[in-house]
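Next up is one chain by itself, shown in structure tokens, the form predicted alone.
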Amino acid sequence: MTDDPINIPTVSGVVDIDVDTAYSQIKDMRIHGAGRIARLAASALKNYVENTNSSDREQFYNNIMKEGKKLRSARPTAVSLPNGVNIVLASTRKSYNAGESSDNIKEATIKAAEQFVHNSLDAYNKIGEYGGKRIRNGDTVITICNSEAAISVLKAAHDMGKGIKIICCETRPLFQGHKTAATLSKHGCDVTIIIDSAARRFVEKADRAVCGADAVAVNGAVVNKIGTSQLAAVAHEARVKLMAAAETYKFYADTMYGELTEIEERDATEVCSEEYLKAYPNIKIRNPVFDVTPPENIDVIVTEKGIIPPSAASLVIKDLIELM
């Protein structure tokens, strides 16, 4: 599932992975990117069904719901994970509530998992097509983190012969921007890496900014990798339009009912070495993984269903709720 030399997470279909392994890989960020982790969770549910020995329909139903709960808990902010699990298990629940046999419930779950992965990959391609058309010939585009959806837009624009140049913020502390740069470079793109704090200097050289999304709220605000809101703010100041790329299963339904997106914080050792932490025990380290970009700093959100203004996020969420 990775490419050498820097372990680039790749776009992938259904993979053979058990729930415990998928949970660990998602929690430890060995696999990251909202679309990737959603597909990994769907694959794990399919694997669970195919390897379970339970023939009792109620026992199977209760067990797979517990497995789904475990997967959902791996990452608190990337809403694609619970949404992906919920979309798959909605078919499980429907089959169970209809009184169908254990075998039929299992078959419904497997088909739903496979369909989710197929739809996710199809969304990736459509987002690239729609977003790529919006980038103009010769544009310089600045981006951040390691988003499949954003990468799809940039690859598509390159493949359309638009001769774009790409500036990648390196995205500390885990340097996901290096992975984006490597992926795009291998695709033949003209790529430059900059340190995150240079975003204001280089955004003035850009014609457009593109980012991914780990969650989209009902008001059109985008939750993405820490540093995105700063890039969006300086882009707005420089009159550089920001395009957020997000599959519709990244929209956060609970924000419709007043819930706020939890911002995950990770271990201090991602920021400082253990030796440093031991030498200066009184220094506090904060390592939030995400931030929130307000809708007024976002030009459009490109989804697999088309390009929308942030104000239309509530319509996407209403459709998403029907699937879950």
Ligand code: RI2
The other form holds:
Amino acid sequence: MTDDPINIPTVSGVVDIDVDTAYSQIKDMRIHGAGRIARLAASALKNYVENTNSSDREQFYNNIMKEGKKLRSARPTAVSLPNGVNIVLASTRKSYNAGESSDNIKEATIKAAEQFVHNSLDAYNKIGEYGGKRIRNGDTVITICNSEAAISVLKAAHDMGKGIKIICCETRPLFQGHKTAATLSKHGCDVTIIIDSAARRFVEKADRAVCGADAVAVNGAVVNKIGTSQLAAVAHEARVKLMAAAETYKFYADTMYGELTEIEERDATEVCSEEYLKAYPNIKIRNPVFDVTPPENIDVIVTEKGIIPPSAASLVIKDLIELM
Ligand code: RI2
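Just the form predicted alone so far, so send over the form predicted in complex with the named molecule.
Let's see the whole complex now, leading with the same chain.
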């Protein structure tokens, strides 16, 4: 893990981190972003296996399942987190159910964790390649929050020589848009930061909008950072197409069975200072950090397996279920 001056978290490989530390880093948002937290959780499962002495199959299996449960509970909305944990633990379960030795179950878990991290990082290259092609020469692209998948598309379009201009919504309350702007500027892109409420004014100057995803529902609705659905609505109004960039492990299988995505609500101090809150104790603060963009405001979803219309989300979910 590396931090740059404005603290952009990266999980650019398997990280040596124990489950409790990974849990608190995800919960406190020291590591954020749907892909990063999934890779961190997979890394923590690998670390758990490497540091457990238990040679009892049963005991090891029950314990690692508990660790997985803890990791899954660190944040509620990004489905990449439970999906990542479940994909790794599916190998553990398969090996356990096949009657394998404790050593073999451990080995299967480590391999699955490494594979998940590898696939997650590899997905960015493909998403960048497919999404980048959809951006035209000279396009102005508006984006929101700090999504590595969306950044891959923008970097790829830049690298393809398309001469794009990027507008980053700053993304209150935690200003993740500043991180996106810093990353893209370092990459050599032409970047402008705007305040979130200027989105409607600037979307008219944009040719395309690009966002990431914390979860994709079976109907193709995209759950992403608060403000995304507003950006999508004004983009739709201005006939600007919205591309959502999402690895397939961000699709939420349970939505096929009627579940809804829980929207995380974070602390009031992210919105107002403690002094302010103390001075005006009767003011209520609401801080939901995600919202849902309906499929009708999304043009395409770019995954590492290809570009799909939102209406094809169920096909991705069917494949994903087989991995878990
Ligand atoms: P990648 C983030 O949530 C943002 O909503 C971002 O668009 C999404 O995760 C996907 O990010 P948060 O963890 O996985 O910052 O594409 O609250 O990096």
